[in-house]
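The chain that follows stands alone, in the form predicted on its own, written as structure tokens.
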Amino acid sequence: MSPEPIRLFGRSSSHFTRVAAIVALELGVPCELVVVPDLASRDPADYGGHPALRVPTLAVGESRVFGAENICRRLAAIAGRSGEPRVVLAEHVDADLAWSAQELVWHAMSAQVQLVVGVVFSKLPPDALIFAKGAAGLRGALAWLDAHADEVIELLPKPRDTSIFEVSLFCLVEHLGFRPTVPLEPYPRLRAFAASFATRASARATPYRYDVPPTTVTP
């Protein structure tokens, strides 16, 4: 474990932040959630020093790690590993289908953010090409994942506690219910997967909500 304080700058309403928070819990890495007070802020300091004004950022002492997937790698390094990894990362998998699936999860998460910021927050027209194409791409990614997620999960190394694919897929599906952008009814396998993953202690400890004061993620 790192002797330096570990802080996660993000929001409890963010699916990217939740990916990192769940992985921290799964690995048993104590991590303080520092709530970004205003996502309209243009001050990098509010985002833990992220120059692109994004969440999440992991602060380990004076060091900074940007992006959910990189943060998960850093958390795994802090936790230490012997033998099989407890949390399977992308580099632990050697299968085209699994790599493509993870790419589609990240794409769908980013597309949902674009739709929420552009259509919901900014009140821009949803039929504008950028948003119409984004929504179509999000639905396409979800349909593909609904058809292939079970097969992808079978390809993941065993034994494991969980994987970044499973964590991020869960965070995506639950966020689509928390922040509706496209309906989930057409994707029964994804809904069933999310309902099963939601029973994990790490998922129960990190529900989506709108932050008031900062909170702490503890194993």
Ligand SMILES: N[C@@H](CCC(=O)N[C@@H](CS)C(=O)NCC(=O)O)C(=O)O
The other form holds:
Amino acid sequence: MSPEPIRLFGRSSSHFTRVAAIVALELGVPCELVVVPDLASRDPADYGGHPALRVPTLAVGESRVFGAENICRRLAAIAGRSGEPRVVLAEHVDADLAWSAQELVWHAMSAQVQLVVGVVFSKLPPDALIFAKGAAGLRGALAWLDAHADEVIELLPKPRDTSIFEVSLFCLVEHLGFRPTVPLEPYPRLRAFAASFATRASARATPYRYDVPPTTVTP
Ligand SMILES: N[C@@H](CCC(=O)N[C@@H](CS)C(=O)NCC(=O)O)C(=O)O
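I have the form predicted on its own already, so could you send the form predicted in complex with this ligand?
Then the entire complex follows, led off by the chain already shown.
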């Protein structure tokens, strides 16, 4: 374990933040959530030093890690490994289908951020090409994941506690319910997967909610 304090700058309503928070819990790495109060801020210091003004940022002492997947790698390194990985990372996977599936999960999460920030907060027209195509691409990614997620999960190395793929897919699907963007009804297998993952202690400990004090922007 790290002798230095570990802090996660993020928001309880953010799916990228929740990926990191769940992985920290799964690995047993103590990690304090530092709430970023206002996602409209243009000061990197408010994001734990993230120059691109995003959450999450992991702070390990003076070091900073940007990007949810990199944060998970750092948390896994802090936890150390004995034998098989407890949380399967991208580098533990060797299958085209699984790589493509992970790409579509990250894409869908980013597409949802774009729709929320663009249409909901910025009040830009949803029929603008960037948002209309973004929503169509999000629906396409979800349909593909609904058709292939079970097969992808079978391809993941065993034994494991969980994987970045499963954690990120869960955070994506639950966030689409928390912050409706496109309907989830057409994706029964994704809903079933999320309902099952939601019973894990790490998922129950990190419910989506809006942090107080209230902010002007809350993806
Ligand atoms: N690739 C980044 C994406 C992070 C991201 O998009 N975070 C969202 C919140 S879930 C954000 O900071 N949105 C603020 C904005 O778009 O202005 C990661 O993996 O951490």
